[in-house]
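Heads up, the chain below is alone and in the form predicted on its own; it's given as structure tokens.
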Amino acid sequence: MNYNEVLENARKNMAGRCLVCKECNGVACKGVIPGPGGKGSGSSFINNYQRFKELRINMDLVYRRTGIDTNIELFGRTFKYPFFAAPISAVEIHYPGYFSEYEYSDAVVKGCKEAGVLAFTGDGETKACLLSGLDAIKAVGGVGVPTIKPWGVKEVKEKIKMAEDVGAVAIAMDIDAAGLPILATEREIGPKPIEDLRELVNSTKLPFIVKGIMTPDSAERALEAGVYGIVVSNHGGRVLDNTPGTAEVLPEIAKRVGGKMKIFVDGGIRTGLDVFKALALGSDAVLIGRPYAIAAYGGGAEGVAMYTERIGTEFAQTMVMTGRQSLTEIDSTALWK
């Protein structure tokens, strides 16, 4: 199987919701929810993609090459690349008729582990969403990060315990999911104040990550709550129209809390060059969503591993062409201004 075959298979398997466009930029699928689209006009999804695409990279080939190191240390482990699969769940609703919740989670988690990275798994209105991810993570020895919706504190604590029981390396909560219409049920769900976050952080020994941070003030409040890290994210543009792209807000967030906590970013990241740009803007690592879903639907775990290596190779080549031989050398000077 080659990557073009993966893409062709995905077009057949994603229920016509995702068109597997040449550029996954949010234009053709704007408003397609259920499915891959951004909310409303789709501008938040489009902004994510466009802002990363607009950034330019400085070449630098006058240096002594000693070796390119793409490894990153997180959660007490070493990973091959500084990018991971973002949490996606409820696939039976978004792309019906092909994968079950477990089959999707299993493909992404296994494929990522095979390629030397890991997957964040999702949560949702049905029990199968979280449990499928937990089962998939357990099957690979805990190499994954379950991501819990911002339910009430009691329910989140119960789900943290479930993550601990399968040996997960960390836990995340996507507070940006508070705006998902599909979660508008009678269960308690919503934003979290510092006190609630602190209580959740203190309830576990696992590194706790908060996903859905889009301002420096929010980042600072998360830091005050004691979290291990944040994900700069607008939920792929799926919860609020007219937000800035994550590349626009990342530098100021990194300026405020960089070095004090781990900073991840997602939204519109498609290539190894984009991963490099995200690190140059101040992130420690990157999450990638829709392209990993396409890889899974097109080739299962093999497709996921193939996509990971494809992006990893692009990332390593970018490091070579910019004179950056380790992740710590990638900073804002690598970007043209």
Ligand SMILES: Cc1cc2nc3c(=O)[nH]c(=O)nc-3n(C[C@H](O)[C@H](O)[C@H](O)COP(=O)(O)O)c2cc1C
Given for the second form:
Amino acid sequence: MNYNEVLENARKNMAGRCLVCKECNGVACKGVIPGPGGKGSGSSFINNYQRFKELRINMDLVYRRTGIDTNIELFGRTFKYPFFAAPISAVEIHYPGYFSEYEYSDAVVKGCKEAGVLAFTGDGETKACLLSGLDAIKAVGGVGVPTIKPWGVKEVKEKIKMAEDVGAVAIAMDIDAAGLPILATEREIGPKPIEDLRELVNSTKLPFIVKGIMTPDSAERALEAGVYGIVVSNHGGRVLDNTPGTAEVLPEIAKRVGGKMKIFVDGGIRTGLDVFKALALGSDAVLIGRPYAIAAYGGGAEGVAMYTERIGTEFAQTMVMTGRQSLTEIDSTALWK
Ligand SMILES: Cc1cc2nc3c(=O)[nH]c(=O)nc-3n(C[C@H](O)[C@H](O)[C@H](O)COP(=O)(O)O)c2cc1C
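Requested next: the structure of the form predicted together with this ligand (the form predicted on its own having been shown above).
Following is the full complex, with the preceding chain placed first.
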């Protein structure tokens, strides 16, 4: 199987909801929810993509090459690249008729593990959304991060316990999920004050990550609650229309809380060059969403591993071309101003 075949298969298997466009930029799928689109006009998804594309990278080839190290240490482990699969769930609703939740989670978690990175898994209205990820993570010895919806504190704590039981290396919560159009639920779900976040952080020994931070102030509140890290994210533009792209807000957030906790970022990151740009803007690591779904629908675990290696190779080549031999050398001077 080559990657063009993966894309062709995905086009057939994604129920016409995702068209597997040449550029996964949010234009053709504006407002397509259920499906992969951004909310409303789709502008938040489009901004994510566009703002990364606009950044320019400085070349630098006058240096002594000693070796390019793309490895990252996180959660007490070493990963091959500083990017991971973002949580994607409710796939039976978004791309109906092909994968069950269990088959999808299994493909992504396994493929990432094989390629030397890890997958975040999701949560949703049906039990299978969370459980499928937990099962898949258990099967690979815990190398994955279950991402729990911001239910009431008692329910989140129960789910944290379930994540601990499968040996997950960390836990996340997508605090922005209350804005999801498909999550019309009677259950308690929504924002969390610092005290609730602190209670959740203190309820587990595992690193706790809050996903869905878009301002320096909310990043600072998460820091005050003691989280291990944040994901700068607008949920791929799916929870609020008219937000800035994550590349626009990341530098200010990194200025405020960088070095004090881990900063992940997602939204519109498509290539190894984009991963490099995200690190240059101040993040420690990156999540990639829709392209991983496409890789899984087109090629299962093999497609996921193949996609990871493609992006990883591009990332390593970008390091060579910019004279950055380790992740810590990638800073804002690598971008053209
Ligand atoms: C179909 C679909 C389902 C998603 N499900 C979840 C989820 O269960 N939990 C979560 O935190 N984020 C979820 N997300 C958001 C992604 O984790 C991620 O933030 C976003 O897709 C990143 O943008 P990108 O797809 O442009 O890379 C979902 C996104 C899509 C497209």
